[in-house]
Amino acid sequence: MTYCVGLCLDEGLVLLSDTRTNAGVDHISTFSKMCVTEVHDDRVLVILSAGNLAISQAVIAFARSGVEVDGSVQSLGSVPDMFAAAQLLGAAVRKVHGLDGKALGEHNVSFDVSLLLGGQIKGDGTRLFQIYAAGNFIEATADTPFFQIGEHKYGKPILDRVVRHDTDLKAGVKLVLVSMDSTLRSNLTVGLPIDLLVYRRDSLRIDLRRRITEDDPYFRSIAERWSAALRDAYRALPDME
């Protein structure tokens, strides 16, 4: 399993993913779930993936090399806008399903993949999409400024309570790290290291990209202070009469 979260804020994007994948309790590996396409002064596209690793890697490979969409072959480097990029990923998902779906079914393996696509292409706005296993997708809005995929339930409460479209990027970084820390504490199928990326609107370049390990002092400070704050808040609650 995995956990990925993306915030689409007025100032830009904050994207975070873990790296754990496992095929049993004695076979745990580390793979990056974050794929980045960056062309200076033209586009920044970031894909986060959850589900079957082989499926998600095949989808991203097709999206990079090219897939036919509406009669023409498009790739992550050539699509004209973010909506077309989301269409491209959906088409890549359906192509992989057409190639492998039957064989997976014969081995009782479900076609399990979900993707987050965030970024900006020159001439378009900063946008965030969630792509489903059927290849269809939805877009984040000012009313719903974040998406999660994978093991999302543990990290969702803090986002529901705090994230707004006008949340600034620095606050967004703290929020996704708290959300990830809550997930790490409650689910062993999500694990360090984690990949963080921050994109500032209209910059057309990555503002921050960082691999966070268990030795990272900032993440450790966030986790410890959040735990302490929760304990203090609990103690301050009034007793029932």
Contents of the next structure:
Protein chains: 2
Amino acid sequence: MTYCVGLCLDEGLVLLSDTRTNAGVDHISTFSKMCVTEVHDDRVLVILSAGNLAISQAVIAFARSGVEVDGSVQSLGSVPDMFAAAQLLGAAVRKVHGLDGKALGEHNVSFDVSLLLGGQIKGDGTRLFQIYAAGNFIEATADTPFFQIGEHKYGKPILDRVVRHDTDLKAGVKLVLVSMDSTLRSNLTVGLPIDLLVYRRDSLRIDLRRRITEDDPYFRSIAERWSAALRDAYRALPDME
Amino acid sequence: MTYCVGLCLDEGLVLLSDTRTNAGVDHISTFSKMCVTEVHDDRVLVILSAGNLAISQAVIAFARSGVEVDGSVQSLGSVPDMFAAAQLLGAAVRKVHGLDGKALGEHNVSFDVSLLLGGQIKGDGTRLFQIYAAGNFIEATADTPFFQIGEHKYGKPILDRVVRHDTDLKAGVKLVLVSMDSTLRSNLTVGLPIDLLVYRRDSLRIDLRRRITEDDPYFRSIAERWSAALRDAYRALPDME
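Structure of the form predicted in complex with another copy of the chain, please, following the form predicted alone?
Full assembly next; the chain just shown is listed first.
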């Protein structure tokens, strides 16, 4: 399983993914689910992926090397804007489906992949997309400024309650870490280390990129303080008569 | 969808269920998912149910009227102890599967039912069981003092962090209400009103039973204060350097 979350805020993007993959509970590995394309002053494209690892790796390989979209070959390095980047990923998903879908079906493996694409290309805005297994996609807006893929339910309540488009980046980082911490505690197939990336709108370069391991003092302090704060918060609630 | 949760604490039981059923998003109804059998000074048996409503209603009807278990006919009013009550529910589930399973399968409807059974029968302890669609069951222990059925993920993190067997009943009530509130906010197919029941160990009568509606001032105050406390808690977390 996987948990990835992306916030598209007025100040920029906050993206977080875990690194655990499992093919059965006795076959657990660490793979980054965050793929970054950065060309200073031109583009920052970040892809988070969930689902079948063979599919998502193939999708990203094709998106990097080039896929035909609407009659011309495009790649992450060449797409002119974010919408075209989302189309490129959709086309790559469909290409992999064309190549592998039938064989997977014969083995009763569903074509399970979902992607988040966040970033900015010079001349375009800072945007966040979610791409489905059918290759179609949606874009985050001020009304719904976050997307989650993979094991999303445990970490959703805190985001539902708090995230707004005008949440600042520092608060966004805290919120995605709390959301991840809740997921890590409730589902063993989501695991540390986790990859965090912060992109400040219009900077056209990555603001912060950090791999957070089990002994990361900041993440530990967030997790411990959050647990303590929740315990205090429920104790402070009034008792029923 | 449904969300039901049961805590088996040193002081007794806290049980909570929502009332929403849906057959498609345009066919939403209110049905209590809490079935109570109370004979003062003899037994209190509370069943919470999730899954296909036709199945769970049939299971409860058979458990009330009598099902053959191990060669003798038993009912909720006659079973001698809690283990036998769980066996009775398992036998009722298997009976309904025998009657309806094939026809449901022909309509591609899965045999989806899960139950929580909490209570006490004179001479036995206060116990909580979870019964599966196959009719088998597990019992809560001091290590794992709560069970959830239905849409359980949104409301699980707070329980994972806080509930212990020595949590007191008043705190247990607050925790299940917070857990339900998180679920209500994140999944529209779980809905108010909700049914709360508190049973104090060895009392052999219900301590508190309450239907909580949208304008219940206590639940509203819990929901509002919890939201405010979470916002305060994340604001109080330290920023990343």
